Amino acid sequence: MSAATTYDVAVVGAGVVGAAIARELSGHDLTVALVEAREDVGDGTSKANTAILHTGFDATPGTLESRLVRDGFHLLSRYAERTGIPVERTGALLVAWTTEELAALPELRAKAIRNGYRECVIVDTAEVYRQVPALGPGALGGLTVPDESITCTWTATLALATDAVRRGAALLTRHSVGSARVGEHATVLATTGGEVRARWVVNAAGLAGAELDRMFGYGRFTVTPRRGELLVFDKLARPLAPRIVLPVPSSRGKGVLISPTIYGNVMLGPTSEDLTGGPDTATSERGVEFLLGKGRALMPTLLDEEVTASYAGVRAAIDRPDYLVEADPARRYVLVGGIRSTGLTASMAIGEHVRDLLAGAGLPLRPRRGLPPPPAMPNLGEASTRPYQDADRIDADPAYGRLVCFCERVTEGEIRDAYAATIPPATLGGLRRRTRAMNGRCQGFYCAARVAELAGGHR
């Protein structure tokens, strides 16, 4: 479209929340833009989170954000089977080490069954000790919590940008937002960009939204970046985590967690630091060894398995107990605030609610016919079978039996079908995000130059 055209809806953040609502929206009569500041969909928050699907177990009984991920958990489930994002369903155990966290135990299991959970099992120490031997020594009870699944946050994120474009969303990208002009029919973003008109604006730009948000005239909350270091344990550390260990969770969130990745990894984390300079997703010593300190205490036998990597995510903590999600009809603007790392899980719930919330406004929706399939995701799992296992694949196109990146097994075919993709990769760590190239052992050392010389090839 050109730079005069006037959206019916512009969403502001292209990670999964605003991916998902973008999508959404677009699947109905209306223009649609996804705007983002970044070069990439899904290249802040949402990609460097702990990556798990989340049943609400604990989540506070009563709120917006307990209904949205309990809705979530089913609608993004659905979805992953028609896309084929990856999801494995590993389910949970959470552990009490201390007398006071066996006693809460009977509550936590009482709060599932209040968000609408009730596969909860509390369960003595011989059988936490069956379900992960490999635990410290200790434990004294815990509670299972059999659906909670890992997932792959990159492919849900893009594959939710990638429908919302296929049903005729405008993803753009480079687009900072500077300022927000708010006129009688429609509002004007100036961007880094340039300008981008639309009717109502939805505000889903996470670490930014409250920036954006005094854009509109409001000063309802603060946004607090909150850092979450984790280490990556080698895939040799698989066994040692068949599911995922949670902590009893304090008034900070989910506290550390052992948990497997669905990339045949472990992962150990994340640190809770609230940031006063600004996001910054710098790994840091104090970080490692409060990790180091925690994995010794939970799982000693982890701490022999070799890290392959650490990184940091930055989360938008709020000043309120809930999700923030509001219409304003006077400045036909929608903020969606304060989604915290259980976003993956509820983002097309959020969707769905923000539809609900733009129709209540008075904006017309009328479901788009002829809607394009949802799209096939590339599988990133290590639980079905990759590209270099097909044998049939390989012999249909032998580009998918050349190894690029030996680490994660990641072949020609796939670097060519990332960049051939309705969203390809701007930069090499999109293109990592898309295909798991240079994101093993050897963190790129051996096949970074390859991969940036096909990467260039078809640029």
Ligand SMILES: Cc1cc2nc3c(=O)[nH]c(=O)nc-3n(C[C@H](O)[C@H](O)[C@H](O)COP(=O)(O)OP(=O)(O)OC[C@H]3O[C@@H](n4cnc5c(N)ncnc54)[C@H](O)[C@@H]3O)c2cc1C
Contents of the next structure:
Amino acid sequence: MSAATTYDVAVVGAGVVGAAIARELSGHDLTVALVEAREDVGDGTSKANTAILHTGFDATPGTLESRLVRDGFHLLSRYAERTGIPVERTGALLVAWTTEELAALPELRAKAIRNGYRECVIVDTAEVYRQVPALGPGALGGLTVPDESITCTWTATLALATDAVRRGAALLTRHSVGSARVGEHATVLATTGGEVRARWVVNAAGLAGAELDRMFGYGRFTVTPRRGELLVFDKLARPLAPRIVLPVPSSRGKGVLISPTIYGNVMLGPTSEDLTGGPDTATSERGVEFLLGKGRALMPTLLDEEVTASYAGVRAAIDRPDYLVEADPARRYVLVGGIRSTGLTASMAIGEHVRDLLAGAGLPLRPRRGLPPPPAMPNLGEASTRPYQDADRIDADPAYGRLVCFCERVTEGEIRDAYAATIPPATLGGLRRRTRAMNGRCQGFYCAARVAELAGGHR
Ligand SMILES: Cc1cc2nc3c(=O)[nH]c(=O)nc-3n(C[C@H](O)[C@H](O)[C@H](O)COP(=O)(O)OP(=O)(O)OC[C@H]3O[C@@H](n4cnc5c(N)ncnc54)[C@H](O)[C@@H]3O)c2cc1C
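Structure of the form predicted together with this ligand, given the form predicted on its own:
The next block holds the full complex; its first chain is the one shown before.
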């Protein structure tokens, strides 16, 4: 479309939330732009989280977050089956380590039921250690959450954005919105990539949500970046964590957990630290020490394994205890704010909620006919066959037999496919999120040069 195009809707922010909104809206007879400041989709908070598909058992009942996490869990689970986003239903075990925590379990179970989740069971100490034998001494009991699952945040975001683009949405990367001028018929967004005009604007800018909100004349909330640091342990640790091990949640959030990852590692974290100087995704010595201390108490043998990576993500915590999603029909503007620690799970339900808000505010919505099927995503998970393991595929195309990244077993064929995809990577970081290349224990030490060479050949 030309610069003079007026889109029906511009969604600002191509994280998992904005991608899900753009996908939902582009399933209707609308012109949609997904406007992103960075070079790639999913390069903000959505690239660095614990990637748990939450049932919503521990949400605050009656909140918008509770409803959207519960619905989003089912929507994303079904979508994952259709697109190949890897999901493993490992289940979770919430462990009580003190008599106070033990006493809190019945209320947590009752809360889960109020949130529409009825599968939690309170278990005794023997069952806790049967389920996770490697736990440290001192567990007094637990609560099982059989449907909590692990997934891949990178694939989920990319699948939703790819689907949106195939349904006709325009993906405008390198378009950082600096100001908004609301006119009678359209809003003009001044961006680093030029002006974008749209009748409606949806603010899904995550950590920058309040800033964008101010461009529409509001001052209704502030975002406090809340950093979460995580440690990734070597694949040899995976048998120690057959399921997600959760602490009893506190007012600070879900607390430090131990989780298997779909890539075959074990993750310990996240920390929860409010930042005063803006979003900072650097890891800190203090954070690492804190996590190692936690790990030592929760699962001492985990610390015998090697830490292969550490990273940090930043939650968009706001000064209210719920998501803040509101439509302003006069300015033809929807705020999607405060999507803190559950946004991956809730993303598709947020998409449907925004669709309903827009319809309620007067945007005509007619389902589009002849939608393309959802994209088939490359499998990054260890629970299903990966290309290097697939003899038939290698026979048909030897590029899947040529390993490039030996730690993560990534082949030339997968790198080639990433560049041929609807949304190709713009950077080597983007390639890593699409293939796992350079994501293993050597962190690219051995393969980065060859990966970069292949990437250069495909660009
Ligand atoms: C440590 C940690 C652990 C988590 N664990 C889980 C979990 O296990 N399960 C779960 O469901 N959720 C989890 N979350 C939460 C989840 O990651 C977030 O809720 C989700 O990623 C938020 O997505 P988003 O699209 O709102 O934000 P983002 O991914 O940050 O996307 C916002 C986008 O807006 C763009 N943008 C900002 N300003 C502008 C502008 N002016 N112009 C154009 N573009 C702009 C940014 O570049 C960014 O790409 C976790 C979060 C953290 C930090």
